[in-house]
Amino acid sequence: MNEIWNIAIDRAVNNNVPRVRSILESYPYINDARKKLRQGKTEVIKDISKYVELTIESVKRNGGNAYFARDAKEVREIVDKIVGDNQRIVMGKSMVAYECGVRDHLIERGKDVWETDLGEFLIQLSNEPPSHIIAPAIHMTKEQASKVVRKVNPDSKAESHEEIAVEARKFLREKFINAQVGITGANAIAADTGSVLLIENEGNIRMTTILPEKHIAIAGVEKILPTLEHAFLEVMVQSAYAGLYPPTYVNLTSGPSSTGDIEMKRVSPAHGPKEFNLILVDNGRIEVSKDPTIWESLLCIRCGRCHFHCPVYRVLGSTWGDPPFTGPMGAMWSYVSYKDATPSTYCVHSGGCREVCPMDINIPKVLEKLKSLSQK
């Protein structure tokens, strides 16, 4: 790798690892939490078509659709229904969504479509793949990122990590206001309710969910959680192991929007959207599923952490998974979704990742298993 991926990547770690050991010391309550969320999950991947099931039942009853897509191919096909003539399209960062290659096909079909997300947005301009499962321009420093928003503003004078901020927030504020769709992903999903949680902290998921007329969020099945206290659970973990604890927003959405304020009644839409649609991708998760060793694959949580204490992504960034999967988790998920198992050979099983999973992931045995995989 570069002496700017070498700079880039020791800042990251810098400001991210003491950050998370300060917030697992302060709230040690996240602790039991995540015990407790490896259970649900761990229920859920056992008998995921029964969760699927339950899951498009409550989505159903709030008054939103659900979808269940095999693979990548379906899901484009659903996400085109959906989408029909309307053009706008603001996107909040669904790894799930660029794993199916979502945005890529809407722009092919003449889409004007805009990832909100600020790293999601830098490597939309610079036409680069994501490196890092939650900050997918860690790649850049704030020099590189400076001149990838002169794309869009050639008179930018922006240089620090605010003004950067700045230039991005002036941009989508326009594409916001005037999307018609707006397209997530998921960081959790609640089977008894429906509901769909994400987490985020800078405010664009937020307006990405409630400006357009149509939401549509794309996540993998095994989001799903038994119940809307797991989902909690999910945000809670996700949040404190990547050093953003608490989190600046907490996303709710249980269908459409609707108010009760005539006699009591609920009724759809308000001010919000008109529609919510979930689409939950199978695309090799319910396969793993059965695997007495890989099943464990599917209990990551997408925090991001294991990354920063492997010494092999120290070395390969970018380049070590098939994106939008890096780093260790990558290695598994190369595999889950893209049946890639070379990855995985990379790993010189330094144990690290295994030792600071918040789900307990034995990382290090599934990457054994597929290395064996790789061979035949």
Contents of the next structure:
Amino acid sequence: MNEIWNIAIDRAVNNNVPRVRSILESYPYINDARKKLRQGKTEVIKDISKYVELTIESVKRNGGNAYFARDAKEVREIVDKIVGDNQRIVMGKSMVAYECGVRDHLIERGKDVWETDLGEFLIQLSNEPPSHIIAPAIHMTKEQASKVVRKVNPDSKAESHEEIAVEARKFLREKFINAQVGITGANAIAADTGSVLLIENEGNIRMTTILPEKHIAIAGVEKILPTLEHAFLEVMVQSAYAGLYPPTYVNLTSGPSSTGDIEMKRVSPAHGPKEFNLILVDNGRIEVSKDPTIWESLLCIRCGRCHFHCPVYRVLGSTWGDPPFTGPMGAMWSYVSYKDATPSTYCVHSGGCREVCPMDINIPKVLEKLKSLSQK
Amino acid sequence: MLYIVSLMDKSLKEALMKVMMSDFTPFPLDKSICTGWATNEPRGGRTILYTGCMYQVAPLSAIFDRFIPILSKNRLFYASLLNLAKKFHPDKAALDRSYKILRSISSLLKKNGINFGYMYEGEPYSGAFLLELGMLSDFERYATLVREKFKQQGVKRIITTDPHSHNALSRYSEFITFDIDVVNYMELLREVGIGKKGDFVIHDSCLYSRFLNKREVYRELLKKAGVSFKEDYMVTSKENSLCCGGPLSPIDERVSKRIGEYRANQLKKVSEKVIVQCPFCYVNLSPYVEAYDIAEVIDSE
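The form predicted in complex with its partner chain is what I want next, because the block you gave corresponds to the form predicted on its own; please supply it.
And the full complex, kicking off with our chain again.
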């Protein structure tokens, strides 16, 4: 395991770190964007309840349904009600859905559920937890991935990165077309317009949000931003710091599909989903927002950059933290969502995470506080 | 995964704190180990050269770290086991090396016209590891006692020699009122000696580089001494250089060593000869690379 991990992480770091550097040099406006984004996120975190209400009102105004779930159990109950008797479900990599155990719960209820993000698809097939917040199969080398895809096509000869991606594409096309429910996360939610923004490169999220009759977006309350302008900044900053700028796709969803083509009267549905549902998840976030030090963990936009600059993650990988939360951000979020402070005890206060965090989160300071809580 | 820190339970922490608060050492320790480097240093004074016993104790740290799990399993015998620890001594060659480094630092400061004294056996440990293990209320409690020690001796200025002590003392004012000036020896050097020959790579102390803003201070000293060192964005830049694993040693020695080896392998891609500025970085990296303390490199005579 260690040897494979060492190969996989070194390849990922050498591919990603120089690319992020080059993106930040080429697009200097990202630096201004991240500062404005931090201000917007701070405003919401300091008054989450108000922004949850505003968001719910805005989603309803667009003809969508919006829910607030206090914990993982409530999330699963709401999902059950929305899914109903529908059987065929596609998912577009939501770490909050993972946090709340949504996929396993639906499978237990006999549903046909498929993760459609390639990394998440690979770990579903291999029955492993995600090892990185945006690259869940980062622990797998291409040699391992080529073995894993044989689970859906025993005759597969796929070996290269490209061939493995094609194998997943062939299998999942039919799943998209026949899906009745699509479940995604959200990178950002605009409180003023009720819009959900999702960035991606594969096209799987676009299909998950468009093809099924019902779309469910599950997101932590900290993903709310005051305005749609902030939400667009979030997708720019997140994709740049993830080393994937410009992102291939940015998906904006404001309610169910609609048309105003007949006499300019806006009616719903049109070609896309008939139903849009947003589930805003607390699961420990609101309590943390009140702590004078740990609140900063809620600023995290989940770009996954801190992982690559952390010596502990580089050596331990997914075994450090409670999945899907690994690495420095994971040591913070293991506490936010699961109230587990022990991962913080492995922080060596190297400080690389703070250097590279686009939100300027003082991660070592948060982890120092969590270490002190772990002593009690 | 198994988080080994849980082994160090509350009663053991209390026992260790009791020793620290009475002896002012990081661990039950023969104090002559700390003071052995100083022969002709003036005693006390307003400005002191502060070792925190860090260079001296670093070669012993691995033994102490292995001792903690043994202590944890023998709660009834804490007192006698802690006394036993006072008999531990570092390897002579390693201790001589650390003494030589401290003498070199003292000599460099004197050459630069800096006058100072040394507190000898009265020098209190900074409490750095309490801070690093997140024992924040214990750190505050201990810092109050250390402040009194300094006050009693009339100390107004502390010249630190290592990053862990410098960081801990610099952070006292976050916890208590502390008005003693803390400065690092490297910041006071205008002139250095003759630099060591060879092509080096710098392994930055995380604390100096990313928390205490000293990264350029020692780079300038190396340039002044004519030391040749190579930079590599993926290995030595502020955002990419990694920890030696040392701070994890009391928590999980196995992972600490894995990080040390991982870091050493990165450094070796740039150069086999590595410059460190911290005695614990030296301990964690020297099994894998040819490591030198910065004081050994900027004053090689």
